[in-house]
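As structure tokens, one chain now follows by itself in the form predicted alone.
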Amino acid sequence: MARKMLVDGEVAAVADAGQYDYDLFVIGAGSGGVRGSRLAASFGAKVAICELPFHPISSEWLGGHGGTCVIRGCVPKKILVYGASFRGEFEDSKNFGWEINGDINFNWKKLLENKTKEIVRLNGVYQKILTNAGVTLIEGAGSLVDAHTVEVSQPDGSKQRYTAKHILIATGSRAQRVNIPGKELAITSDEALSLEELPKRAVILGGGYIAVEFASIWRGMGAEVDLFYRRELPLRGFDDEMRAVVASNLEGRGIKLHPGTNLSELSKTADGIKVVTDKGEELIADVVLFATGRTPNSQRLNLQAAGVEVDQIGAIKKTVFGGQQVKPDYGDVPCAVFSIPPLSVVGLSEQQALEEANSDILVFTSSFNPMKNSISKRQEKTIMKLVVDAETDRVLGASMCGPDAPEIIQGFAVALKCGATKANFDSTVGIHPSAAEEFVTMRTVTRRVSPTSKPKTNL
């Protein structure tokens, strides 16, 4: 007898059990794979998911339930950010009456041990979530035999084949290394989250999230950090004004910035890793981190066996649904860079708003010394920004760089998703005293910009 499941709101017959082993087979138990398999199972589908054995550092044969974000990405990174933030807290506490006598020692191995315990726990949590949803868990590396067959290579070397009406590829991506002489001496974010020893001298190549966040982490833990990136400012794609604020804060925290500079060669010396830049500069580091993007983790999947097309970097070009590439709607999706202090944004940057605008753009900004800093004497301002359509009064974007920025912006993301106007912001009573109230008290326009004068940024 055929089972029933819900498809697009209507009951449909699931393929007879004798035709396929599963209705859906998922390769990869990261964020996408876990969500896809749970959702399908909740609609009545018979689902299996395969994932590599757990390890904090990924490889062709090591992974874990939860994927990059949970095991070697967002979660462990945030734990290290918390750890690094205490250095500034200790400094700031003195003017609040705390008398700390003697040295404050930092135990990297203890933090690393507790971080690993947490991701081991979360790996188990994700396994339990899948099991409770009725999803069959299979350990091993999956690859395609044909459009309806997956072969799973298991840790003991054995191989097992499974058939499914649909196969979901959810293997994510992997950090890449820049192809320069000595690249094998560099590490990626995977290894950076599990280093046995905390570096005293760190060189980071890259200007994105990972580069900026690790610069803050290692500097917060006392390391000397040099950050190299190709543009004039880090965080390409973010609002240029906020990028400049982040750069200033990084320098204020003691990180040495090297804009417009690339690395050309690494070599091993008795004193560490010798780093040579494309400008002929030389320096010695204990660790060199390549934070230069990620590539699709699709090489060993044998996608051609099912006629799946990939582009030049290995990304899948088309999907089974409609035969076209499916791109999510990223409109008004909030995000955060967990630098110290963090940057968080939702909606359009000033540059993006001008690109899309049919009318003038109103920019409201506020720069102020947080109350805490007025006592601690830390010279680090909080910056907030609203981008508003002059014709409709709709708030197109909100940005903040300062303590608690992600927590604050997450709330305002709801407002932007609901189409809030500047008048709505102005009519909202702020919580006093708080930094967040500044977003609803900005009354004076900083500048009015016409789309005809839209700047083409190349920073």
The other form holds:
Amino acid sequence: MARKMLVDGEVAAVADAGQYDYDLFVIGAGSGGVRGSRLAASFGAKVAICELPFHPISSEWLGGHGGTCVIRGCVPKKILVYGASFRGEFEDSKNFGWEINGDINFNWKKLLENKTKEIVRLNGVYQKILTNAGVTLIEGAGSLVDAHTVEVSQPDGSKQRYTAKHILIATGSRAQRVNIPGKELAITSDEALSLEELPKRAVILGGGYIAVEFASIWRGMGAEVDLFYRRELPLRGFDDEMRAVVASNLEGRGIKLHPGTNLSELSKTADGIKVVTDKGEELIADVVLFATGRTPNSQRLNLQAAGVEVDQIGAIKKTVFGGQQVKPDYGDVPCAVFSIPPLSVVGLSEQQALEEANSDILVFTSSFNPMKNSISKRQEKTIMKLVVDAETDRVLGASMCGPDAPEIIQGFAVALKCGATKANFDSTVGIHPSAAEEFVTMRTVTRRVSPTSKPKTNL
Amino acid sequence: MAAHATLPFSCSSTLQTLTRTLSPRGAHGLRRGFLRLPSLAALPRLARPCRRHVSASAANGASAEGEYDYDLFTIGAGSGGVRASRFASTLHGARVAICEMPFATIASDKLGGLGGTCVLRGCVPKKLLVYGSKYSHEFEESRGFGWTYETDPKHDWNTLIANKNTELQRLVGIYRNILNNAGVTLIEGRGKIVDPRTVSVNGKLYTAKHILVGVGGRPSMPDIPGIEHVIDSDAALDLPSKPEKIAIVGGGYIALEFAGIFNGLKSEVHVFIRQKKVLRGFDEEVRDFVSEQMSLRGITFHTEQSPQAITKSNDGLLSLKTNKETFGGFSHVMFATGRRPNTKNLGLEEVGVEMDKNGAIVVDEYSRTSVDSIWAVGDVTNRVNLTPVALMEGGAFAKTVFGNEPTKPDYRSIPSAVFSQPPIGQVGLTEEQAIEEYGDVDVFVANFRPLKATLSGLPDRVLMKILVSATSNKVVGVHMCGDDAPEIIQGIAIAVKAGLTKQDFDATIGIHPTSAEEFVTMRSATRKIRKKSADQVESKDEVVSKQ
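What about the form predicted in complex with the partner chain, after the form predicted alone?
Below is the whole assembly, all chains and molecules, this chain first.
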């Protein structure tokens, strides 16, 4: 098999074939590591990848092929969001004529079992993807010995070394806990996705997407949920108007919000975990979830042995992708928060647009009662927003909070990335009846904002 | 209400912006000459600017005070008529009147209602019934997610219909307010054209400089024995009770949507189509996929069957006789066999308005009929029978006639949806059309089990398809059949209309986990059709061999 590699921007035959065990050694078989291995192998590289044995809850010695996304992130989270969403759907169905006589019961153990079955299946699929691609699978914890040597360790102390021309580090990140008394009583998202029992009362600390998603999940499953965050609104970094809508929706669904509040202490009682806040309030919870951020999983890699720089939180700096022929493009990356209802955005928030703008920006917003709610009588508005450069007419950002927002925003992300203007949007005929068509029918400017009057946001 | 509302962008600047290329690679999906609007003088058929001074903008088609009762009289307050009337009045300062019949769920020669088909007997009630009927599938899905019911949920048809009708009443009121707030005079009754500048409603005559016909269409059925026992879509949306066993004759979107509705509400559903497959004109793969998915949900399709007669038996049940056999035991037989423009008895023939053999009013690109002062938009012209298109036509008409800016509706890359279960969303060409037009086409297909189905255990699948011109790499068609397809396709439609390439799609990061992200992650062509280059290769060989 002819092996070619990109060396200093030029494709070169591997002159030093035999000098290294592998062309590429990947540490970590998550989304990035698997994609990198698979594609490298498809170009003819000899690739090995090491990963820890599978377990839903990660640890020093446990992980699994597929990584965070497949095993303890995107996939199980989405499954739980689906499961939790049914409660709201049952409520909505009544005014559409459905009668549910008797109890509706939610069996958490059954969902957990089916969820686990699916992630086990996907874990197997990922292993097959790698072996089918000709990648060598090695089990164990990888760390660096030097710039071309990886050491794979086992819990029993045994180690094995491998050399490689290139090493790819893709060990992902891990949930972190805040350092307060009683922190060992709290769980992280790993455990939350695999709880033995569904909590009746849940306390969540955090204002990011993970905190918000779990708040929606547990509330949908019938728990009482108290959500604590340090800022005035959750989801810092997102468009302020959208943050406010998300918060209002969470409240509308029965989640109790505690803005500007931190937790100061946890202690165990006969009745559950006693939670004390920095405002002196106390509550009792069955489960306390710390969703207070994730840190890069770089501590045990021995990066300094190879001279790899890390920043203060442990993230690896200055990655260079083979000859710099293909740099990842971080512009206009769309994303979603799977709260119920979800939020999805692409491009700039209003605040970001004002910071970067040279000319005025036009803001178009549409807030409406989705058609389904006209019958279900659920009091929950959908909000959609476009941020437009007044001079170039370019759509700088699009955001939506409402049912199906993530599915809807994807297509708009394609348009936005390619520089679509408001005129492009407006000249596109709507699909009727849908929520998405609102994005192509916003004719009236809600407000025009000049960059000089930048609102300082510290929410 | 200001006579001339300030637009955020002037119309001409909007048009100029439209020609901007989208990316360095160039998006040439916009027609050449898009900006070359003919001057008013160059359009022989448009009225010359009015010489009499009447109001601020004499050239906008407004008439002298006293010469006509109105600048515009619109017959029919549906999507097209309301949009045109409202815009003519608020944006362009015209004096407008609109006539519409009193509200009823079932249309007739005397009954209709503000909002028209879309609001009262089409898009809106249909979507509400789709929502209502979808729950049965969701109850089934929920089991795999841990939900159980002491007793199976039951559906009460009358609650659904009553709540639907309450919503329709509310919407009629909203449309009344919309028109009142726009300064449009509402006249209740059936309008009939008396002469090119006169409309009669309930015996009273109204003159107008321009008349707009927006009377829409009505369900049409063949004249076969027993047709009096058959219901149409109007009636189906307002039945007194849920059908136990229903025969739906028709293979178009209306037939499929009602099949899904009644099946979701646990009726026994049989669909009879004349063709081999449903949804003629749709992408072949989509046609196969949707009927397979619908069959898996319990709907029975009877293909290549033409209806010949319906008979009612003593027990009240109906039988449907086709060219092949007779099927009995139906509580209801519904025909969804097409819609016809509602042009009878409007005075059109007498005044000289040309119509085609289907009764559709013939119009030019500006929606003008064969009579200078009479115009028509929406389903009555039978161009593209979709509400957003009627809105586009109504707006373009108002701008042309009263805004002093001739504007043609743009029919390129119109997205549309079928709210079957699962639903369909599409924009651009089918695979067959793409091959016909481009010859060399790369076809990307994804057919997969969505995440929800791996847990629900139900056989639901999703089909997603991108068609790319192999020469230019432009995405010329996108199709999807699966949950949320209509919502997903909307954003994609902007990209297709703007002529974006497959590379543009691929450069966009996916939103994870969704179904939609599949559209930006299809890396390998499922098949590559080479018709054009194959022909070129052949002819080249010919030349060589001749030497």
